[in-house]
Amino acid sequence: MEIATYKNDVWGREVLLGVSWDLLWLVCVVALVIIAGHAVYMATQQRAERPSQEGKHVQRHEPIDRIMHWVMAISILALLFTGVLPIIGIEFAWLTLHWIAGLVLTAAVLFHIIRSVLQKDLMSVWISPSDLKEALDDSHKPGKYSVAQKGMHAAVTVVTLLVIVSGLFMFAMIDTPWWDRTNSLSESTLGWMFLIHGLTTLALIALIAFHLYFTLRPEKLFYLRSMIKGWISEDELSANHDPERWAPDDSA
């Protein structure tokens, strides 16, 4: 199964077209089995109890924090939706939709870089060498986040950066409100574009599966309802987390 499709140019070399998407069906199957194993692991181990979610409530997630999670990922899901259900045979006027997403996704994560920077413990999602210990340690209970989370974080930011960065590359080969189409890049560096492009939408597919996944299991609903309504209990904090590492400050 190759990576890349190629193409010839005006002057008969071959040159790059894009990404191969046969590569989509594999990504599919192989995310569906992992997270298979996984449910199948999961339901030979003991099932703890879990902690309570009533009693007094602390604050996990901010409202702006919230709001602009939620903004990310539907405009996310919009680009996934628009720009593979054209490619597996579903044909609709996409294109618009596709773009208009991308923008606000672009403007979604420029604000979040900015907010994180200015306002935000950067060192709460850096991966540490004491997260490690998680993996090995039950004992051993994380910050705010766990270190599958910082994993997941740093995935997803680099692989929505490549597509951003792709996008807007490609953008500026269509028409739009603003400008007509422009032809300066040439077939390689636009094929390059597709490929990148491509590869990190793959991507992107593989990673929202696993979160999914995670986020619905039952132990880790709390963290979905963390993500609506702001809170986790006092109970699901000390259960979950370490007090000296992650100790919040405000109730909710």
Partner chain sequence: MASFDVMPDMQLYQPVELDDALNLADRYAADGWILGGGQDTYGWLKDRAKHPQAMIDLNGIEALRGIRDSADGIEIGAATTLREIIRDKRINRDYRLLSDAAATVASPQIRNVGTLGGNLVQDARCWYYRRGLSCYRAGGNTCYADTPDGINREHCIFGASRCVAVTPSDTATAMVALEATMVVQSVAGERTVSAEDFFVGPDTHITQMTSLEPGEILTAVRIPAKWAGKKFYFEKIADRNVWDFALVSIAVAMSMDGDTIGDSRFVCGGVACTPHRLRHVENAARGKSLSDESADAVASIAADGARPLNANQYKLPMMENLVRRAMRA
Second form
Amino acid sequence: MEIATYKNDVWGREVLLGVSWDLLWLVCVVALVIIAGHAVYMATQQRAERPSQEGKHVQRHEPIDRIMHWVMAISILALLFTGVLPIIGIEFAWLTLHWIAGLVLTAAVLFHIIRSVLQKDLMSVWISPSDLKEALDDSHKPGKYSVAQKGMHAAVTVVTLLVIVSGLFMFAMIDTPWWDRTNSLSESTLGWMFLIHGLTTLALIALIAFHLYFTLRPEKLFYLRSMIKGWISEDELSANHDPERWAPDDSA
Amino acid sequence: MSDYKHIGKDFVPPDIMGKVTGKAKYAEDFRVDGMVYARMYTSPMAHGRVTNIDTSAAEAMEGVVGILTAEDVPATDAPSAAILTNTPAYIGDPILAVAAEDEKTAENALASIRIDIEPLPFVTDPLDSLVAGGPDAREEGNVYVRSQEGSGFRTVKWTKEQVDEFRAGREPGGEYANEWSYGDLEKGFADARVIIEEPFVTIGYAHMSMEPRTAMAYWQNGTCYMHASCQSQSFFMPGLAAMLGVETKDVVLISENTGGGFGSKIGAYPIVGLAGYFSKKIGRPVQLRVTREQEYYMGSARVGFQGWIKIGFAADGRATAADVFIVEDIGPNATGGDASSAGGAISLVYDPEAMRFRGLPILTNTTPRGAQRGPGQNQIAAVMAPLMDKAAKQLGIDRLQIRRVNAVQNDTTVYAGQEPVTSAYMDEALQQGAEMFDWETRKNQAKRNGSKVRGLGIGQGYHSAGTNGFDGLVRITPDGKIHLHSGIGNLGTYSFASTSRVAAEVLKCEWDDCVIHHGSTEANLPWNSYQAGSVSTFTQTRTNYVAAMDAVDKMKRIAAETLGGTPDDYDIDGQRVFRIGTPAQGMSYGAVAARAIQLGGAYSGQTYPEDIHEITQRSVQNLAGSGLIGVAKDKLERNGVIPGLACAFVEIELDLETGKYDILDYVGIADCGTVLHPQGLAQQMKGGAVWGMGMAGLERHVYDPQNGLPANVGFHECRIPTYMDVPSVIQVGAVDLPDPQNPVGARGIGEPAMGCSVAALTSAISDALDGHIFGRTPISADMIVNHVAGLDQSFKPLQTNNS
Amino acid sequence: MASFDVMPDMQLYQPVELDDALNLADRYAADGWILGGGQDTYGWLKDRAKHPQAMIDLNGIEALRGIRDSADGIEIGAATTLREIIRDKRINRDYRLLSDAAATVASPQIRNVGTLGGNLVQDARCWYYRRGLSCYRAGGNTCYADTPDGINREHCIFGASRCVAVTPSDTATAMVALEATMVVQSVAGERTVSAEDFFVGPDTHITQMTSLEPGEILTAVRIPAKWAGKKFYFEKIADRNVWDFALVSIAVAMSMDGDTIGDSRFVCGGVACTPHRLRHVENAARGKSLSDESADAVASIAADGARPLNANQYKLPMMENLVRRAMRA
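For the form predicted in complex with the partner chain instead of the form predicted alone, what are the coordinates?
Below is the whole assembly, all chains and molecules, this chain first.
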């Protein structure tokens, strides 16, 4: 199976066209296999006792962060649906919706980055060598985010930034209310942009599948609640986090 | 009028039957044993350098016979066209060719060939190259100057401000390459009551011959046999031989029928060399039939102009001074030279008392240029007509009058050197046309009817129409047949036949007893002119005349030798030479021919004049002993410019809402001296009119300046006029006054027939739009609609090749 | 680059039964080429810009030819030639708009063999696309025409979405104006689709001109009696008077109540990728009479919403003028 597709440019030279969308099915299948494998594995494991959600609440996500998360989530899903459905044969006028969602995502990501930098909260989600202990030692609990969450965040960050940057270059090549399409990219550069956009889209599909799966896993469901309502219980906190490493504000 | 037997009479040219029945064979219709088919791989890039060629897959294909690359053919120095090149300078520049057992295999082979080309800077609009920092079409420079002092590349750049000034319609202030002038320009403008100053653009376009060029070559014992689509016959041969690296005696050129050339097939063009070298390389006959699309790439095109003109007129309409500056688009191969010819046309048609021409030929990576029907003269005719109208309006004189007052006459001197003309009757043509068209009535009729506006136009066309110094060859055989050998070529106008009739006229013989030999070197043809530049009529009538006169002289001498007396005692008629006073005493042409063979020597071609060309000499050698040979070089008087002139009157109805116009009436009048062949003349005048209509409103090159791609490479995309775009009746007439420097009084007309048409239309469109001057050809519907709506045009001022 | 000019090898099928053609269309799907009059076929194939494996020639299928009565109006077989349509008495009497439109297609020679179906489903006329470039419409990732210096004089002013090509069909505008229904068949059966929905734009179908999917064949067009004998106006402006595509064209059907316009359909060709219906003009025309005054009033809004490219702003006044001409008495 090819990773990229090629076309002839205006002078007949072979240039990149973009990602080979045959990979879409491969990615879906591989993601589902991994998820199924994990689910089966987990089913064979002894089920740990769930911490109680009763008791005192501690704030895990501020309202603004929750809003931004859902804005990003919705815009990414909108981008995926508008971008991918036409490729699999469901035809509709997708382009305008796609770039509007793309702008929303870009704005949300920018906001998130700026806020994170200003809040000096970057480190909470940054993977450090000490995080590796978590993976090796069950007794070693994480701070605010588990290494898996940090890994997921890092992967989504890289992929989303790439999809946004490549998307913005492509945005310059269509008509919008603010400008007529430019001819700013050479065909080979444009091909690279399409390839990056396509590959990162595929990566996003896999990452989102994993994210959804882990979110919906029973033992992790409280994280979903925290992303909706903002809090986790003290029980959940102590069962999953090291208070030395994360001392959340308990005013929630 | 004279009592000619053949001249001025219609006849059926010998090639008509084949054309209407489809039996006429053109170059691509020939097949010889072992022939293979070649196809070309051409440049997809406007300018580049080949870095790698991989033909391995093609070579492995069954049926592929050979591959020819630039290494297999002689190298040429830029900017000359190469047979095959590794530094293509336009899209469609041939890089290699494949020969295979059939065309499909050749095409499959082409599809498998991989060629890497490194792109180089390219340009499709001369002004983009002229502006400082702009790309050059050739690495050697952006300007190529051809002159008697020496030709060469130059790099000429103007500042952005200078280019902007030019675009704004002001006198160009930048460097130029060519200049000539006569008279006192300053005084001329000082004397002027009215001065008109306008910028202009004429966009080039393809020749669009019905027959895309084909060459089929094979070698036998060192002689190259070449079937090709040629305008000229004998004139084609030295160039062909030089291209193949052999002597002229070692080429046999077969070109009996040609489907149009219009200037694009005058002399040897690269693909004849390709077929020749390919055949030599693989040892088999090779036919190369270029596709219609390739004909658009390499089939030659009209030079485009971007210019500025200032012209002054006295109160009576007399042109006092003209100052013209032309940037010409000479394509990648520096072919053209139209601009100076345009200047010459101004000096002749409008006869300003003083004039200056300045020109700058700029290379572009567009299709190679070449002479196209009225090269230079017809572009400037289109430009000038509405300017003359504007001047007449400002002076308050009639538009016909301003043309008449400046009309070239017998005593007018023309060009930089203020040379004489052989004769000129433009004023008579204008008067005749005005009468046929009823100018006086029409000019006073109502113009507006709803959204439609009537416009009247007058156009004048000119091209020099003759040359001299070529050879004539006729032969009379013992069977009484008169053989007229014509080496002019047959591009489809029938002029090879009509000019041959001058020999029949001189020999006072029946046309049915004449046989025209043409179309192949093996038909033993004389050295004749190129069939181009409207020269055939003037030039070829002279060669036929001198050859026939030589035959008459020889017949009289043979009669005197055989029957007694002196040659002066004899005359000819009824295909006999007879004693004046006692007509019964004489010999038939057949008998004279038989006697010529007996006598030998010059009579039957054993000897011949030393001043005839080697091609004629060989033909005479081959014919020697087969009859009475009349052969001579044309040394008749020729002094001055031989003008072919025409004028046209047109009425259009232009719809302001659609930008379209109907041509209601068209009258074209030729001043071509004595009319040689009325049907042929009518055909030239009508065909030229249609061409002019295409140039005025439809035809142009379109290139995407961003990637150099041509947008129109097919008949449909090029929008040549159809039956539905031209009037169903085109009226034509002729002044029919003889030129003193032609033995039958004839001059050519092919090119002016078009110039007058395009000029009449630009004049009529301007008239319909209250004198608005677009300063551009073609004037398309979108331009008219934009103008009427008060919108900007979609092109920059003086922008070319992309609208 | 090669300039191909020879037909490549491919299978040729000449079925005489529609079912056989449908089976072939199904079997070859996107690799099959449906051949009508062939006037938009051989260029593509000889240039090797399209590479079908098989050609399915419909010309032998009698069921696809002819003009017949239908329950509500007439039905025209897709393989009916344009010449037959131009010369049909009933069409000339009741649906003159269609015969007027058909009479402006290409040239007499092309109309003699070109079919209605072929005219309706013909491919876009963008020269970049026809040159065989890998543009959006050809499955690529860019448009060459909608660029700052692109050669787009003949391209669209409405409905661009990456691709800016226009519909080249003269009969399509008439079909939309007449509220025709397209009859589409495949092995799965028959479906009908309104002309307005049959032609699709680049926003949804960037590589297609119509909603025909691989394996489907347009077999007939049904024109309802609704517009029979109404007031019609058709005009096409092209550079040449024959063998040329519309710069702008207009097809108008108007239901007149005395001097007053009731329902109407105004459809422009050459301005968008699909026949472009001018609903706002139809609304504005309602209740007006045919006169210079109402013509000017309605024409002034005709091109509202147009977004010209760098070389086609002339299409706005041209379009307005055509509406104006349709509205004159």
